[in-house]
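Just the one chain here, laid out as structure tokens, in the form predicted on its own.
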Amino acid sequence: MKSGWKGGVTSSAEETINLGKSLSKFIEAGDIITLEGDLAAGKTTFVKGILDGFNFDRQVTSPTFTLINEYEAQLRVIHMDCYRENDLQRWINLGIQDYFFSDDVKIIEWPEIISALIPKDHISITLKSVSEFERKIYIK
């Protein structure tokens, strides 16, 4: 990721997706982003938004259930949620280091439960919720 990002702080899921939209001028092809924070902090918002810098211009929508979606866009985007599967060897199963080291941008929500996994050379985001709707983004 090119340098310069600084995060910030979100009052509306609207102001959310416009911080994900100004971070996708920063993503490389390649990088490895993991979104920490509790349940409702946003993190799937702010991968729209993400998504968003990078013209796609279809439904965004959390990969709990699925574990993984692929997006294709101007960058290709694979977004995961490790919240329901902690196994790791599932996770390998299903090709994870694959993804890891493809020109992929991958958004990984919940990556504590696959730390061991997750190649050290990754940039770390963690999203706070101040109030009910503030949330505060920051890289870790």
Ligand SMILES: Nc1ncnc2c1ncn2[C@@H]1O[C@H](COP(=O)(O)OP(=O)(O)OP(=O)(O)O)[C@@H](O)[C@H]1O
Contents of the next structure:
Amino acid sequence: MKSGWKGGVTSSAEETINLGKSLSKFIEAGDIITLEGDLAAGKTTFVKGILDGFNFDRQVTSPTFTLINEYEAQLRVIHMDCYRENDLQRWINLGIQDYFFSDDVKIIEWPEIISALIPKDHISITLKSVSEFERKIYIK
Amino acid sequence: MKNILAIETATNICSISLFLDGSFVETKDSDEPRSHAVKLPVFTDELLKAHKCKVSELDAIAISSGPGSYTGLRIGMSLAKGLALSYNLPLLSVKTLLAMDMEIDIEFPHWVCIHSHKNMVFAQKFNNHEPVNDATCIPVENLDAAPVFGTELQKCNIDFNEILPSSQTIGRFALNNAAALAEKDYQKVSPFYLTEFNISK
Ligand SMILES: Nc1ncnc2c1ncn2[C@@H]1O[C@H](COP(=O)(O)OP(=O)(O)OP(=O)(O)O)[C@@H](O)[C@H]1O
Ligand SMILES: [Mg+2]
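For comparison with the form predicted on its own, produce the structure of the form predicted together with the ligand.
Every chain and every other molecule in the complex is listed next, the one we just looked at coming first.
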């Protein structure tokens, strides 16, 4: 990823979308981005913004149940959510190594669950709920 | 062994060949990325039907065992085992780099490589069609000055001669070495991943 992206504090889902949009200009092919934050911290909302920035005009939904969503955007984006599946072998069988080795952009919600599998050279972003509508979003 | 199906799915190329009476008949292939799961069963069906051949008339299934793409290898291996199991046919598992080397006719040491990721390549050195070392996954800078043959290496900024993996080569190698390769204990046949995950912690 190119350096220079500034996180920030947002006070609505729209603002989080815009912040995600601003990040997309810094993202490069092959990047692995992890999003840490509690339930409803805004991870999926932030991903919507990133895809918006890649001019993706179809719906972006949470991969909590599908585990992996693939979006054919300006760059191919792989959106993973590890919340529901903590069996590392199942992720391996799913072929995440091929995703990690590819030029696709990988964005991972709940990365702490499969941290043992994630390559070390990833970009780690944290989303913290400050109040009902405020979120602090920053690179670790 | 005379009638075999040969499968090659270690890279972006999805390819299947039919051999009847020991001779090559036809290949079906595609290099569309990530299409193996969709294309391979269809190719198999079309190929067998086109030549009025039933799975029960085959003597063995040859499979390119890797190294290569994790998902590609698993898709190829699943189909190979599924077909083999249905009529208790032996599997002929062929190392991908070894088969690619069959296509190279030079009489001095050279590398055969498949791009893995970033600057990493699956690599093995051969001389006169004999491996000089074991297949490894190494940074491309670690290759010595011997000429490089292989596929998907454009990203690595090195001079190389293109050699594509093909099910035809897999089939030919399998036919020539059928007695040594034939395996009916399917548990013993698995993809040769080479870059298996090390689950840390
Ligand atoms: N500043 C904000 N940024 C993002 N979302 C906000 C904000 N304020 C309120 N919200 C609300 O919080 C929720 C965030 O949901 P979202 O699905 O993005 O969270 P998540 O982190 O992906 O959760 P999960 O862990 O369940 O996947 C939404 O309902 C959204 O409307
Ligand atoms: Mg979510």
